[in-house]
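Take a look at this single chain, the form predicted alone, given in structure tokens.
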Amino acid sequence: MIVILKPDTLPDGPEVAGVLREVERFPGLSARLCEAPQGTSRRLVEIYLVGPTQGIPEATFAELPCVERVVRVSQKYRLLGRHAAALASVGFEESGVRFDQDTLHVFAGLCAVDTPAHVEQTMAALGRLGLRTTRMGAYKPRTSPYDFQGLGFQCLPWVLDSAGKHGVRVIAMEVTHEAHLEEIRAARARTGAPVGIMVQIGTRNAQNFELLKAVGQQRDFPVLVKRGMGITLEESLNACEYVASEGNRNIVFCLRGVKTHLGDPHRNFVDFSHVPVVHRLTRMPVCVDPSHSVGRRDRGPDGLLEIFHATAQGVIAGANMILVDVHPAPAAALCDGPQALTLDELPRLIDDVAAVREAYEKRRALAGHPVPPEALGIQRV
């Protein structure tokens, strides 16, 4: 069961002390707080009961003076849940960026950080472009121990530093060990940077249950999970609901395609079909990685990449993040250049996915459903 509060209640309230001396009313029952900002104008606090409340009539605490409303959960993602479609989605912020089930990014960067040069030109690249945004990959689990494992903590700081000039303020990093996010930390603060990580736990990780613990327990980065390669959706779900009982409900899931031959002659079997799949499940914002689910750079007859079609029917599904390869020298990358963006192709990119968005904001219009004014286009500085 899930009480929510009336909007701008505070967390350490006297109405939030009535709820819980209501709580204990009830043996066996217990409450956890959890502050869900809903705009940079509307504060959320949700309180969830754990316990035997089958027997507890929402009356209970639906007619207590500071509270919104009462909604029972189904035993799916009680956390991340819409349960029935009776909450809102949940979004927040990290460095000043919005993200929830309406607006649009584009993380767009190297999966792998190789040279300080190429850092730089990516991200002034994506300084030109009024990107907020990207991706460096600093630690790669890889399928072959002898591949290319990734710099690691050793590139943090030029990383970091490039992302600040350029006016980058978030970069979604793997991280494949608890120890990451100390290291992350500790370069965060020795560079000074006013920069934000969120933090990926990777397709391979999707089911490392003590990793996805460790991330839900910190509240200093966002959480970016992606769909296991060859489990459900659900199996998928569930990782972030691991997250999520944590304490860590600041989670972006991410649609990257499914392992599977019926997939041939692309990396993996396209699943962004599953973006509103998970509006209607989850209260999550959902992501599209194109570049790990195509795997390479062929083009069309008509012109575009197939890289171009894949982005396009995440977007157009709805899609509230893109996880995008580029390099400045894709032959020379040592993680994944065949699927990897030119930086003279990103431009190109941007303005597909500026097309695509727009008619995805008419379609909701004609819903009757259209997109807050904030969120309209892809998010930039």
Ligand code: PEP
Second form
Amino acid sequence: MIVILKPDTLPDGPEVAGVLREVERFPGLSARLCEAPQGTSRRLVEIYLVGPTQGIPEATFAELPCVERVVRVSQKYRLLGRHAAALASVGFEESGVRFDQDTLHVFAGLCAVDTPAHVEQTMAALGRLGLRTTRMGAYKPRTSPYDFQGLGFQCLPWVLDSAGKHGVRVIAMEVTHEAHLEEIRAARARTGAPVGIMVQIGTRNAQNFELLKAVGQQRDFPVLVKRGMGITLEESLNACEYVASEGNRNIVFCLRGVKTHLGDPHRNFVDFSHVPVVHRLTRMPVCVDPSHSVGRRDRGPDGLLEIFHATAQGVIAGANMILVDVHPAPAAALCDGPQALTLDELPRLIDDVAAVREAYEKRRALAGHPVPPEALGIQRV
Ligand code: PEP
Ligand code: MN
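Go ahead and give the structure of the form predicted in complex with ligand PEP, now that the form predicted alone is out.
Full assembly next; the chain just shown is listed first.
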């Protein structure tokens, strides 16, 4: 059961205390407070009631003066599910950057961090385009134990410094072990760079339940959960629910294609038609990763890279984030060079995404649900 309070009710005010007193009357029932800011001007507080709620009449809470609505949730996606059309999307802000089901961010960057010069060139290119978000892989899960596994914590100081220097505010970075969280925390404290890290759970760890719980138990970093490559969408969304159930609801779900030879010649079968499905089933922002889906830099006779086309499929369907590999010298990349865009191709991708986003915004207006003014276009500085 979700108790939605009237807008601008203060989470630490007497009204909330009144609701919590009511909760205490029911044995086994506990309450979890969640603040879901709507845009920037309204504060929205929701109280999740966990435990035996079946026998509790909705009126118990609905009749309290500060309560706007009570929503009964199904067992599925208890915390992240949409349940009722009126429920707000679960948005959050990280380092001054807003993520929700309306905004759009491009996270272009290195699949695997290799040299300080490549990081610096990439960050400088992002800075020139006014982009505030990137991806930088320090901990790489690789199929072969003999492949490059990433530079790990050693590269964090110069990655963070370079991001800070070029105005990049949020970095998506995969973690493969909970110990990496502490390494990132320590590096950030040492460099003092005002940069947020969105920790990424890779497709291979989509059912690593202990890792999911570990990223859910901390609040320092939002979490990007990638779809498991060989499991159902429902199983992957449950991975997000694992994170949320431990307390961290700052989650973005990422489609990255699924593994089947029916997707050949692409690396994975592109699944971006699931963007609106995830929007409908849950309240999370949705990311698409065209690089790991397509896996190659082939160009069509229309002059567009297939990675651009796949990106466009996600954006036209309302994607909120794009995770895309770029590299100053793809041939020299230590991981996934064949799918990395060059830094010259990046401005072209951004122009292409902007054109497609405009078409999506027109479609939203035609459907009577316009994108709010603060979320129009690609979010830049
Ligand atoms: C990545 O984004 O670097 C990555 C390894 O992706 P995935 O987990 O989707 O294969
Ligand atoms: Mn990769």
